[in-house]
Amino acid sequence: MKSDTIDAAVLGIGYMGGIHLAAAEESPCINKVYGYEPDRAKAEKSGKELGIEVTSDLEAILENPEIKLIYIASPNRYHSELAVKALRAGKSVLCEKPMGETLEQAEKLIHAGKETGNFLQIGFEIHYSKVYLLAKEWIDRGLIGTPVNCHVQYYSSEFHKKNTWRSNSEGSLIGEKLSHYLDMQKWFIGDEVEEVFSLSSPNVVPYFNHPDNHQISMRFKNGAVSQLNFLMYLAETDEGDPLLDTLKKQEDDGHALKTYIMGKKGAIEIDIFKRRIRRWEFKDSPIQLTSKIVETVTYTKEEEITWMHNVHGQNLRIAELAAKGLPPEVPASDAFNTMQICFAAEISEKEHRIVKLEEL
């Protein structure tokens, strides 16, 4: 094995596990990749299909001194448990969000990271995705002035399907899915969240064990506010036609994933289904406040993997950081704060009240 490379293991060889595995196999910083599945038959089957060593013996992974990095892509309820074990075994850890299905699980994980001092980063890949990085760059350059308001409109079809761990989960889609966009809003506003208020209407999807819609509002300490409006049933069902440009087809069938960031000097719109980001400039005039679109950037279908949800790029970077002994680029404490916001939203929906972050 080369001295400048490490071995890695992926815990959970499902859909997300496959994405983590692909990045690990591509990384020049990783020499060998292992897999873990708790079911022995599934582990053997996955190993043969993928051409790697997949075991059902977790201790064999944790006790292997060559394995320095663990990617955790298991079902949500195992995230905290597996990450804590990996950290206590001396491994660097990239854990998919959420950090846990309960605040207590998330706290155990953050404490294990602090106590061991080992590398811990949570998979918020928006921080590595070009369209969102460009928006953050515009904000940091002062092109829209101080951000005061952020909206996310997210409408999709139901794509988790019946009798899956996601549709049967005790945890809501807030931590599983919407945490990306709550974290993003916090990143763009650049301040601490003070209070959260969330509503959900009765379900349209009858077999979901949790709400299929959320309307989440946050107030920041500097007075800025943000809103996230989510529905998981409106859009036309995706039939998965490989001959269609999926985003082009879904652009006008009820799907939506738009982000608006309003500042005192301008605004930014990110429209995922149009593969576009635009910037407005506000000016004062003797008659009124004027608004003009001054910058538009688009990207292609071939580029969207790096522009939209760059999990692959994130995972390559994590391998490099772990191999070189560098610290996380998105602190686990920041991710934990996002998890607090997610749980505050769930409490708000259940108790029909505004929840202050200081309560948690």
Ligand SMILES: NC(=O)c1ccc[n+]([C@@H]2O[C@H](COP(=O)([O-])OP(=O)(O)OC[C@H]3O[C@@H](n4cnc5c(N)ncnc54)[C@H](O)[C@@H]3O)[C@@H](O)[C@H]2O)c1
Second form
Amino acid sequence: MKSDTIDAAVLGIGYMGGIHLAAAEESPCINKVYGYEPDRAKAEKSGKELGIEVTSDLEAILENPEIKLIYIASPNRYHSELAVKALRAGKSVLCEKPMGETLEQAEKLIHAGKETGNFLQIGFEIHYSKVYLLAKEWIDRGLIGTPVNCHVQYYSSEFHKKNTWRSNSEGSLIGEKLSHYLDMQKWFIGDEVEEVFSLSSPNVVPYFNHPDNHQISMRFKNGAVSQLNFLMYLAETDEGDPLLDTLKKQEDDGHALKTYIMGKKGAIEIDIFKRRIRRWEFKDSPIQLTSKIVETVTYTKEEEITWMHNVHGQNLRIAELAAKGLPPEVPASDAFNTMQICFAAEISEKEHRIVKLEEL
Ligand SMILES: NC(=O)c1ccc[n+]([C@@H]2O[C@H](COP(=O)([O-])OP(=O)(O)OC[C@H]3O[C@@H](n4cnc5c(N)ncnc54)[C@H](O)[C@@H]3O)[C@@H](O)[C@H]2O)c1
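Just the form predicted on its own so far, so send over the form predicted in complex with the ligand.
Whole complex next, starting from this chain.
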């Protein structure tokens, strides 16, 4: 047994659960890791395949005093219920985004976090991903001046497929997918969001239970604004996650995941399909405002996992924080604020109006 270690459990052993499991197994702070799948046959099958104890008895996990940390990677509709139970059982919790499919679910979760005072962090791993951390570092060093405008352009293939929990979900793609990028825009601008306005056109994908496109604008207290454009059908269909698969091809088949951060003195562009981040400097001249690209950083396919969506790195860190009794690095209250923005965008689309965050 590793010394000064805790046991952990992963609830929901699907695609993301597997990533959480791998980090827990690698962490020097975790002694033993358990799994939970509500269906007994599935629990047995994944236990055999993974060579770990996977149970369909949630209470057994919650009552086990050695299990101090719970990773939640179930379908979204169960996040709040599972996380609240785990917090009330005295566990530290890393819960995947979103905090709920409804504002009420997210509120229940944040209240349980506050009431119990237990460790609660939401899986916004962009805060641990090197390309976004570099942008944040450039902003914090004042290299682009005050950020006043942030644009995200995200176009992908349809990769949620027919009759899955994602395509049938009551919750929208704003919570499921775009919460990462709304959270990131807020992080880069570094101020409170005051109001949200969002539009979506009629669907192209006929079998989604929610819109397949969104145009979300935010206005911040300091006057900065942001815009996020999302479509989930344009790019040529790929079998796997389009962000991880055949990047070279996708760079020119309709996929885009670009972020622009405009400051008073310069700008930053992050282009995920080019594996590149660049920085511009603005200067005055007798004729006009001039602009020059002064820094370009690229990364390789092998480095992608830590540069783009560093769930593994986030989870290693969470294990360390939980084992040492340290507080979350990305406060759950920030994540809850992002969830409020997501629900404000949904209300805005339904009611065709600007929604002030203070209404929620
Ligand atoms: N942070 C990220 O970048 C990121 C990326 C992908 C997925 N996710 C999140 O991870 C979660 C899981 O996504 P996925 O792609 O692994 O889905 P998945 O369908 O592959 O896995 C979900 C697993 O949860 C199990 N499950 C079903 N009901 C459950 C319940 N009541 N309690 C516990 N487990 C239950 C399913 O049997 C399945 O094994 C989602 O919330 C998703 O938003 C996050």
